[in-house]
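Just one chain is shown here, as C-alpha cells, and it is the form predicted alone.
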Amino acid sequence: MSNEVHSALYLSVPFCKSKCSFCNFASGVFSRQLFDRYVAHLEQAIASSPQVAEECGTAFDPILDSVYLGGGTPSVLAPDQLRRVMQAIRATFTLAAGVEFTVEIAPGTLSEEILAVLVEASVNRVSLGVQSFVDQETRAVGRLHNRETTLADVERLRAAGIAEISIDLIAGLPYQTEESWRRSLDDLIALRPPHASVYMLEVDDDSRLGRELIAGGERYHAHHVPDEALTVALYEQAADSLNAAGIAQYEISNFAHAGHESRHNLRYWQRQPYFGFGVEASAMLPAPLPGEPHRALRISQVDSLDALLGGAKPERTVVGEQQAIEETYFLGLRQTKGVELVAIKQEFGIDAVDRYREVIAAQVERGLLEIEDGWLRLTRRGRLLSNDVFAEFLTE
C-alpha cells in the first residue's frame, strides 16, 4: 500500500436494539420508520463530500484509505438499508487498495444477511462491542448478548474471511471483580484478536448509570459498580496482560498486534483529514489560506436525530495554528510512542516547543511525562491522569 494519505470517511449510525445504561453517545432505540429517512440522509451527505471539500478550500480526493461505520449499532439496519449506505460510498468515492473498512457490531446482531452485505461491500474489519465476557455483567448494563453469542460471532466472521476483529472491554461495570475481569481478559486473549480496546467506565451525567452513580443511587445496579481504585486496577491489569500476550498498547485505550493498529483512529490522533456524517459525527478538513498553511475546519454534526433529519446545519470551527499545535500535543500524547519534539519544531517552528518547556518540565517532575531520545510521552501514571496533562497544553 502507498504511504500517501488519501481521504477517510466516518459514518454514524445511532440506532441500537437496546440502550446500554453506561452509554453516553447520541444513540438509542428508535422506530424502524426512521431508518429509511436516516439512510437517505446519509446517501445525500456522502454525495455532498466534494462540495464540502470545495467549501473548505481544499481539493477533493475521491480515494478512501479508511472507512468506519460506527454507532450505535450499524448492524441493526435492514440488509437493504446497509447495502444502500455501502453503495452510496462507492458512488462518490473509490476504495484504495488495502483500504481499512471497519463496521461496529454488537454481538447478537450479526445475521447471515448482514454478514453477506459486509462481505459483498469488502468490509475487512469489525469492531465488536463485547464489553464483558461475563453474562451477569452484560445483563446488568442492558446488553442483549452473552458469552456464547460473542464466541459464535467471532467464529462466523473469521469463517467469512473477516479476520481483522477488534474486541472492546469496559473496566468498572456493575458486579465486576478482579476474578471476573480475569475471566474476560482470558477469553479475549484466547481469541487472539488482532486488536482490542479497553475503556474505564465513564462517570458523567450523559448516561443513566453515570447520573445514578453521581446521585449515589441504586438504579441500574449502580451500588454494584467497583470503586475508582478497583476500576483503575482492572485497567492496569488489562494493560499488563494484553502487553504480555503480544497485544501491545499503542494508545491510552487501544492495543494491537504489530501492524494491526486501527488506521482510522490513528488519523484522529495524528491530525490527518477525514469526512464525517451522521448524528454527532465530526470531520476535519484542510482549509489553508495565504500565510496560514495549518488552518483547518472542524465540522461537527448535531447530536439530535430529529434536528439532523430536520435539516440542522453542522457547526464549523476554524482550527488555527495555535490550536493545531495544541492538538498535536494532546492528541499525539494519547499514543504510547508520544510526540517527537523535533518534528513539531519542523512543522510549526521552534517556538512551538520552546513555549511549552516549563509545562513539560513540570509534568516530568510530577512523573506524568517522560522524554526519551527526543520523544515526549505519557508515563504509566500519566495515562491515568491524561486529561490533567492535556489541559496544561491549552491556552484557553
Given for the second form:
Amino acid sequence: MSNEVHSALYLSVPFCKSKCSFCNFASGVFSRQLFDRYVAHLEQAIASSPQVAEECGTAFDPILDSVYLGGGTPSVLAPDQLRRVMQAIRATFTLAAGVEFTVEIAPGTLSEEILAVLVEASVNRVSLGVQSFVDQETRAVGRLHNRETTLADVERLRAAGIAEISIDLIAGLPYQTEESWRRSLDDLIALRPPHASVYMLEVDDDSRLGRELIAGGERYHAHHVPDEALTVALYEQAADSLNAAGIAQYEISNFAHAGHESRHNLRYWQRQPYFGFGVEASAMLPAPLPGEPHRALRISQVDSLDALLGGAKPERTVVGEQQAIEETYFLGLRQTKGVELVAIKQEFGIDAVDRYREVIAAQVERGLLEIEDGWLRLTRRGRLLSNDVFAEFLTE
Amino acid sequence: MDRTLIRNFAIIAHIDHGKTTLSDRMLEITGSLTAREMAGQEQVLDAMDLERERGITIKAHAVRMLYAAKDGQTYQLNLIDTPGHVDFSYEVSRSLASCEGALLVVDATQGVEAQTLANSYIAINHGLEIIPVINKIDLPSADIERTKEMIESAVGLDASTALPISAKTGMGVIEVLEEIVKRVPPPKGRVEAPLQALIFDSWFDSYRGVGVLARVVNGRLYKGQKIKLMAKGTTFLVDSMGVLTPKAAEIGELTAGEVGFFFATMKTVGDVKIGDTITDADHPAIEAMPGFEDIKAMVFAGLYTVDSHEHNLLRDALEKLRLNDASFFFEPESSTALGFGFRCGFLGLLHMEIIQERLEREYNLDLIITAPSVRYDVTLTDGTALEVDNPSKWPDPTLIESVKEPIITATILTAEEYVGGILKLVEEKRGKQKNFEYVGASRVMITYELPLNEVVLDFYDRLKTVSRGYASLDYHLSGWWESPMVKLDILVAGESVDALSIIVHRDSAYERGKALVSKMRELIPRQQFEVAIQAAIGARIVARETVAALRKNVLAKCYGGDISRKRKLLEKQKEGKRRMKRVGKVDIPQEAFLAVLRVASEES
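Same protein, the form predicted together with the partner chain this time rather than the form predicted alone?
Starting with the chain above, the whole complex follows.
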C-alpha cells in the first residue's frame, strides 16, 4: 500500500427503470417514494464515516481520492435527490485535487438536469452501461436504450466536459454472434473512450436469465445465448481488438489507455481501504491489532432495500493475516500485471511466498500462471480458468 | 428340569409379518417381561437399531419363558429366533436344527412369501412340527380362508388347524402357547450320553469375550467343563453360562434338550463356527451333529474412505464389526484410483448393505464401495486353476482357458400380474427356468437358475420395481456354469481406473460398456482439458465418450462489494474438488464409482 493514499467512497443506488434479465445485483425497480428515504439513509450513512473508522481503530482521513456512485442506476434519482447525495459527501469529506469521481449511467437516463448536477458536483468520470451496440441484443435483455441513444449520450457528456468515459459491454448476450460482436467492438473503438469493461455473462441463480439458462428453458431468450465456447471466443476477440486499439487490458474484465485505469477499482484489487454505503455495498478498513498488523474489517451492508431502510446492521467480517495474504493473491492476480512476489514477501514475510511455491509451480506447469521478472501473473488461458487458480491459494 | 416339560421352537415369518410382535406378546403373557419393561423398548428382541429399522433380525436369539399351561403344568419354552433374510439361510438352518417345532406365521393380508417358503422347507426337512399361525386378523383386509389355502398349496401343510391371531392386540396368543405345549414334541436325547451341543450363534461381549448360543442335544454342558469344538478341534474352558429370560440369568449347567448361552476362553468370534458341535474334551462324542458347513462369502467388494486420512478409522471399524460377525471378512487391498482400502467378503448383498450402513452410521465414515463381484473359478491355458473374486486380479484374457461362474436357484413368489415383468427380467439376467406354478388362485411361484453375477449388481432393485414390491425372493447357491466372462475396464484419460472394472458376460459387454461410459460422462465434471472415457476389453475399445474441456471458470466482476461473497464461492469450489478422487490428472467424484450399479438399473 502506498503512503500517499487517502480515503475512497463507494455509494450504491439500487434503483433502475427496468430490471435487466442478466442482472444479478440487488437492484431493481422500486417506487419513487422510496427514493427520498434512501437518500436520507445515504446522507446519514455518509455522515457516520468518521465513527465507522473509529470503531475499526483507524484514523479517519477526510480527504477523498476517489468517489464511485454505482448501482443500479444513480441517474434515475431526481436531480435534487442526487444533489443531496453530492452535498452529503462534501459535508463529511473533502475532495482531493486530483479526485476521480465516477457515476454509473444507463444510456437514455441522462437528463439535462442530472448532467448539470454531475458537472456542478465535479463528477469527472462516467461509466456507461452500454452492454451492446446492437439494438436486438439490448432489447432482448430488457434494456431501454438503443445505439443512437448511446452515441448521443457520449457526445453530450463530452460537450459537458466529462471526458473520462468508460463503456461496458457484455459478451454472451442472447443473439450475439462473432459478426454482431464485431460491430459492437467497432462502435466502441470508434468512440475512442479512455476506458472499457468487457464482462462475460455471469450465469448464476441470482439473475432471471441465469436461472433460466441453468434450467435449460427458453424464457428471456435463454436459448439464444451463445454457448460457452462462443462466449470465450467473443471475450478473446474483444481483448485482441481493444489491445490493438491501444485500450490495453489491465484486469480480467477491464481495459484502458495508459493512465486512464479506474483508480477506484484498482483500490479493490490492491487492497487499499474504502468506505461503502447503500444496498449491498462494502467497506474495507484497516483494523490492526498487536501482532496482526494486516488485520482489516470488511463491513458489508445487507442486500435487501427493505432491510437496509428498516435499520438492518451491516455484517462485519474480520480479514485476518492469512486471509489478507490470500486476498492479496486472488485479487492482485486479477490485474494483467499480476502481483510482485518480492512486494508480498516484504509486506507479509517470507512465508507468505514460500508457502505457495508448490501451488505456483503446479499452475505454471499447467500453463495458467507465469512468472517474469519477479511478477506472478495469469496467462491468457489462466484468466479464463482463474477461479481454478485462485481456489488453490485458499487454505482449507 | 423334567425334559418332558421342555419345548424348543422357532418362528418362521416373512419380514413384517409379525414375528417380533408375537415374540414380545408371548414374553408379556408368560411374565418374562412386564408391560412396563416392554414399553421402554418397543420390540425387545430386535436389539440393534438397524434390525428394528429394517424389520429384520440379523442375529439369532434364544429366550427361555416359563409358561403355566391350562393342564396345570409349568413348561419351559425356549424361543429360538432366526435371522430373517436370505443371506443368512445357513444360520436359519442351524437355528431350526436346534428346535423340535416351529410356528409358521403368515400375514393374513399378504399371504405366503418366498423366504417363508424356503424356511418352511428347511423346517420340514429337519422333521419339525409346524404350527401354522395366521396373523393380523384384526386388519380389515385380512383373508383367513385364502391364507389357509396358500399355506396348503405352497407349503403343503394341513392348515385346517391354523390359529387365527392378532399379535398386535394379543388375540389368540394364549392359544398359540397352548398349541406349542400340545403339539411340539419334547426334546429327545440322553443326559448320560457324551456331550453334543449345536452352536447356532455367537457374539462378542467386551467384558466377557465370546458368547455362544447352543442347544444341548445329549449330555451335560456345565461351568468349568473343558470342551472341544469338533470341526475345529480346538478346546476351551467354560467359564460362565446362563439363559436369556430375556435378561441374562446365570445358571450352572444345561442338560440335554435345553438351550442357553455360555462364555468360554475363546478370544474372537472367529474361534467359533456356527453349526459346529461342542463335546466334552475328556469324554468326547463319537460323532458331530450333521449339517455343519464352513460357509464362505459369496459377494465381494472393495471398501474405501472418501477421505484417505480416514483409512485407519475404517480399519478399526471393520475390526470392531468383525468381533460380532465372523461371516464377514476383510483384507487390505490398494487401488491406484482409490488408494488404500479393504477387500471385503459378505454372505450376500443385504449383508453387505448392513455392514456398509453400520460403518457409515455408527462410525461416521464416508465410504466408496466398488461394484460387488462374485468368485469365479478360472482355468488358465497352462492348466492352473484360480479363484478370482476381484476384477483387478483377473488374468490376461489370452491366458484364460475357461471360466466357471456361481449359479443360484432363485424362488420368486409374486402375484400373477407381475409375472410378465419378472420373466423378462430373469431372462435378461441369463436365467434358465426350472419351474413355474400357481400357488393359490392368483399367486405364482417361479423358480429359475441365475448367475449370481447378474444378481449382485442390481437384481433386487429391478425386481422390486417390476413387481412394485409384490415379489419375494429366496435363493441358494446351486452350481456352476461355464461362461465366457470378460473383464470390462474403464479408462479415463487413457488410464485404466481399476476400481471401475467389472466382470461381465461377453454378450453384454458392449451394451454395458456403452451405458457405463455415457453415465461416466455425465458424472465426471469438465476438467481443464478434454477427457476421453473409454470402455475396453483387454486392448479392444468397445465404447467411448468425451467430456469436453472446461473453457471458462472465471468471475467477470469482482469489486469492493462482493469480495467476501466471491471468496465463499472459491472456497465452495475447492471443497467440492477435495471430495473427489484424483486419478492421474482427472478428478472423479464419489458417485462415479457407484455408477456401475446404477447404469444397469437405468437400462430398464
